[in-house]
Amino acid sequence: MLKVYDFTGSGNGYKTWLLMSQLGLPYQHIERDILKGETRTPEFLKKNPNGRIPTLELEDGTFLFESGAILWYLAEGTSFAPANRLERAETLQWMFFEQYSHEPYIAVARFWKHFFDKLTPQQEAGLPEIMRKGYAALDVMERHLASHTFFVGNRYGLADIALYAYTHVAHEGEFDLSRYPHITTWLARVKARPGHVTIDHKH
């Protein structure tokens, strides 16, 4: 079986497990909680080199990490990923755009406000910055969503998941989603799809 090493809450994890929940994978789940370096351990870095979750252990004991990555090897020769050469190219456009120009903002001003009672000075005098490029970055997905159902070939895919992750929790990092109503559309559109679990779904 399948082994999804996981912190819950994680949005780069949740986006893993989401997709095995909607391709009906059995899994196992073991939470690695790194508020306690519980992924800097040599054990788990003997799995993970980065020390980071979400890794992935394949039933011969290889290990996989990097969300996008695990996404891309779960959904290979599923709808969830295009056969199509410019949509899979389209795919990794959204998927790259979300580790770079969405997830360093949208989940870092999350974790902080969310899992920290107190931010430090240092934090403190950087969350502006974030904030806006984390505007920056839903300006640019509401503009996309204008014409689009979704986010490649106006069908459900691999780009959906790795940006519903971080942005239907985003109000968890304080940023107001009422001034996208196209996002806010899209993410009940995705929200209503098969298979659904939310991101503190107990496993």
Contents of the next structure:
Protein chains: 2
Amino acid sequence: MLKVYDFTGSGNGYKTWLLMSQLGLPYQHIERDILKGETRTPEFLKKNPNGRIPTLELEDGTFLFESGAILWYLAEGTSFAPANRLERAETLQWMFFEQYSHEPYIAVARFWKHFFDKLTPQQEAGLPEIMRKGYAALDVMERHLASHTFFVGNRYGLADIALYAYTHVAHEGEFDLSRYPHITTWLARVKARPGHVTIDHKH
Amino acid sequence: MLKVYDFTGSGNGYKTWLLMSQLGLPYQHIERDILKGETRTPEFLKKNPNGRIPTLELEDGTFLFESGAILWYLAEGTSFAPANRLERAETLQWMFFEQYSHEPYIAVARFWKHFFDKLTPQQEAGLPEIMRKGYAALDVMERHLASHTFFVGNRYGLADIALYAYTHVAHEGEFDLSRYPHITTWLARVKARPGHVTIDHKH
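Following the display of the form predicted on its own, present the structure of the form predicted in complex with a further copy of the same chain.
So here's everything in the complex, that chain up top.
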């Protein structure tokens, strides 16, 4: 059986088992507490030298890390990955956008506000810039969704899963999604897909 | 002809035209000065709503952004992209690692030191953390390269191009690569590949 090493509440981990649920793939969910350093132990670094979740263990013991790579591996040949070259590249375009221009701001603001009681002075000082860049990413999404039902080819797929994970909990980082009508209706469309599970799903 | 919108000196742009050179694909190089805001104009935002280089324009006028997505598009069906599913995912694993855990530190330190005369007090305060995280990424690469000739399948490909771009100029961000013998020999192997062009190539 596939094994996914995860930290409950992580949007990056959620992406992988949301897809596995929708694909009907059984998996074993293995918790590693990043707040206690459980992904930086010598044992875990043998699985993922970068010391992060999610990490996927295949049935033959091979490990894959990076949520985007795990999604790609699982979705190949299914309706969640496009069958044409341009749409595959567009899917990756939005997945890289998410990891570079969206997650470092929207997920980080949420992580600080959701998991920490109090921010350090350095975090407090950096927060306005993080919020500004997070809103810039939401602006890009809103503009695209004004003329698209889903991110690529007007079909639900990996790009939607990748961007849904942290966007739908952006309010936990105090982002105001009421400014974004197209994002709001897209979130509802994603949530209504067959096999959808929520980020607080009990495995 | 393919058109690549780029800012000379950018490693992210370099990735795309290094691959195009090695594939023998002719391209038109179009400069956009990010320091002068030339990627945030209304005209440019129609090409790439995220306002960044590189942006690729296909012959039919379609635009693609995100260097990783552009590399994937260009390499599909060539020897630069693996023919098997696991190696494709491993390639993306290293490409996402580069964009999330490597570029934001190694490229940013270089950008600040290479393109700015003087850092702001906020940049100065953030620099030690950026250097620490950049070295952590180099440590992950060194560990992998201790037992691999190239990043995936012991064959030169997209993951090597993605990681070469900013690693080979990491010294411009004052990273000391002499600590990394395996990275150093891998850089030389990449540079020796047929069709290699340097980051200061005149288009």
